[in-house]
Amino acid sequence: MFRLTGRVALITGAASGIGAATAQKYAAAGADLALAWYPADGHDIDPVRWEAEKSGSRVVVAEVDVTQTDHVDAIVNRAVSELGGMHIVVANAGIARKVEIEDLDDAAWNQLIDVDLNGAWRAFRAAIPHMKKAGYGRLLATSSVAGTISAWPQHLHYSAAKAALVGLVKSLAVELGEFGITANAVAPGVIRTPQSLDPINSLGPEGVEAVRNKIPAGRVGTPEDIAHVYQFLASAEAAYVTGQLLVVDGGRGLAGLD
């Protein structure tokens, strides 16, 4: 169950985190991949290509600025090229910045607007043509319980983002349903990755403990995670999932935000 033979997924901030993890358990499953990375996050691609095709996959690696509509066309473009088609897209790139409601002035918003939501949609709008064309496809984005189930103080811009990519998702799936396409966000909770891990922007290594013994599920979670409840998204299993927000936090949203 949940193979993607014959699949082609774009997978944007691949190089490390949920994108990385994400990358990995597509390729297990059968998948080819366009891998989009971000030099200036500080992390290499590299062995996650190198990863991905040990299991088997063909793999197309791309330096991407999700911000800059002709990154997202080339590499998509590259993958039907390359790879066959396009089959699935993870819109995972994402930047958190902490910024008080004083401080926070149209540039701050703008740049996390436009990586976090309009890199989502350019991913998917270079996609949609060649799902449409082999009426398969699967429209995933990394959303957050900031904004959704919950609110993170300081973080205004990135819960609005995050919040926004739910409604992208919900119009999407009643547009493109018969085209076989579905759409669909996850939310993770606090998951251990680079950005979750930063004490500047985010919670810290401390602030990521702190949490922990307040999570049913009494553990962190990881990035593996998030990506088991990816690999089932991009299946045909889940052609009948579609306009949904899934929650993945280990039940911390139910047991209270204290």
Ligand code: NAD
Given for the second form:
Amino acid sequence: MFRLTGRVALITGAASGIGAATAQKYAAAGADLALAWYPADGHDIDPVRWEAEKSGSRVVVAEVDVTQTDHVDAIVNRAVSELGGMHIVVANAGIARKVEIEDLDDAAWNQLIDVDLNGAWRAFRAAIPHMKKAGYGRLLATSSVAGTISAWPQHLHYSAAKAALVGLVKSLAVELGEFGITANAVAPGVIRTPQSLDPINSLGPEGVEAVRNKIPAGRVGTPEDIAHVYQFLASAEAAYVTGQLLVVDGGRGLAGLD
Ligand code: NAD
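Right, the form predicted on its own is done, so what does the form predicted together with the ligand look like?
Once more the chain from above appears, this time first in line as the rest of the complex follows.
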């Protein structure tokens, strides 16, 4: 079940955290991969590539800044010409920035929206014509519980971007359903990754630990917890799930405030 054999997937932010785990999961499920790597963050893409190739995947790697339309278009075009199509996009690249209201000027606002929201749209837009041609498409966005089921003070732009992704996939789901294309968003709760462990912009190691006893599942999430959901949503078996936000937070959002 949930095999991805014969499918080509683009994953943005593939060198770390949720993106890297999703790449491994997709490779193990039989997909070929276009891995979008943002070297400025210092993550190494090679281990992700090697693991995927060990699983038998054909892999294309490209340096991609999702704020650059030509970068995004180029990796999609390479995937189509070298791997034979474009069936699944995991628009996962994202940044979190902690900014006080008084400091949330146009530059700070626009930078985050350009990565977390516009970057997803650039990837979807480039892939849609190929998905239409194939009669199969899975447009997947990494949203968040922040902005969708809960608030994240000092992260207003992040919350706005993550909520906007939900509006995007809902409308795409309706417009593209007749082509065999689904569009969904995933809302991770607290997942142990470079982003959440960054004490300047996010919870930091202590903040991540502190939240553990508020999670009904009894632990902080792993990137693999999210990757499993992305495998399901990318599969043929998920054809009847579209326009949805899937919350994957170990029940944290249900647990009340104390
Ligand atoms: P991460 O920092 O490991 O992953 C983010 C990836 O995005 C990195 O590989 C980074 O290099 C890449 N990236 C950053 N700017 C980019 C740009 N301009 N162009 C291309 N790539 C860029 O952390 P993660 O937690 O795995 O984050 C993945 C996604 O999950 C993000 O969208 C994040 O907002 C979301 N998310 C994370 C959590 C959590 O608790 N970790 C919770 C909810 C949502």
